[in-house]
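In the form predicted alone, a lone chain appears below as structure tokens.
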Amino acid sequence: MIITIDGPAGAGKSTVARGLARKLGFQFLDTGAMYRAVALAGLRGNIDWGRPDDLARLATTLNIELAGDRIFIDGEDVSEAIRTQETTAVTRYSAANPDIRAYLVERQREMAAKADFVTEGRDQGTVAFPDAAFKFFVTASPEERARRRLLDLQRQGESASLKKVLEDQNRRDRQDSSRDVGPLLKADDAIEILTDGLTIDEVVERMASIVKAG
């Protein structure tokens, strides 16, 4: 069985995601720091944003696996290089770039064609995973969403004020949702959910009532 979970940066998707795939047995696939581990290695690699057939190429040589909570680039451990400011600032390039979203989509779905999963990203319901059985699109108001992602960079040993974190956060909103190739979108038979004012235990619980009741 195949659970996506969509929804805007600083929703709280992924933790939510995390706790669902524990409560239910099931694998979870963070699609995400795929991109973002793609961005990571073009920044290590110099490589010039301009010329996105570079990157795309780039990707296709990296052994990006995921194990849990933890992401791997050619064996090492980029959990916490993939979600800095400065990866965060450049995922786009790897996220709007076609050729790269094809491949990835692919990866994940062979990933999730070996067991049941719990997945999450922007286009989860959407491409990746149109017959999804259950869709779900997790969301949160802006202010929330910046100060959810303002303790994550505090936690991380970053600076960072709430006004350009919720700066950054509403231009990568625009960017997610113009973009060509898997925008962020809510599929038209994904169940929506606001967060705010929910405990992450209180969403998952809702989400594992709803997968229970078929």
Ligand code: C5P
The other form holds:
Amino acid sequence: MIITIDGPAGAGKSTVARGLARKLGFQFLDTGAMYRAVALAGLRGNIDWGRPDDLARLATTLNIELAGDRIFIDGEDVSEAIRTQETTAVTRYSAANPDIRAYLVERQREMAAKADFVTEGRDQGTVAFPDAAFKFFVTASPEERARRRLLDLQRQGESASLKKVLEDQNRRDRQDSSRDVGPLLKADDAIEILTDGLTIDEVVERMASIVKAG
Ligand code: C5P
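Give me the form predicted together with this ligand now, not the form predicted alone.
Once more the chain from above appears, this time first in line as the rest of the complex follows.
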């Protein structure tokens, strides 16, 4: 069974997706980590961002593996490196690249065919798994999302201000919603959950009861 969770950055998707997967005994697929990994490889390879074909070619040479919370490129654990502000800033180049999207969506389908999965991203219910058994669209207000993102960054030892985080987030929201391929979009049949004021456990509980009710 596939359960998809889509929504904007900082809505708490990853945490609730992990929690839901654990509760149901499903595997968890963080598809944002895949776009980040390609961008990180581009940074490291000094790619010319103005040449999308070069990045697409590079993407197909990478062995990207996901194991629980960790992500590896060619065997190297890059779980922290993909979440720096530097990598986050260039991830739009992989996310807006149609060839890379097609390639990663194929990889996602291959992985998800092997077990029960909760998959998380922007296009999971619309593009990657339109026939998913359950689709959720998780949102929160921009201020709430920025506060959570700031806490995450501080936990990773990065310094940032709420103002900067909010500005970056607004820019990413615009990029996510306006790109031609795989834009952030709520599937018609997705259940929307606004997480402001809810704890992670409450959100997971709400989703799990919807799944159990069938
Ligand atoms: O979810 P996360 O913030 O890690 O995603 C990183 C970036 O990857 C997002 O800004 C988004 O543009 C992109 N993304 C995507 N499609 C997905 C998941 C993430 O385009 N399925």
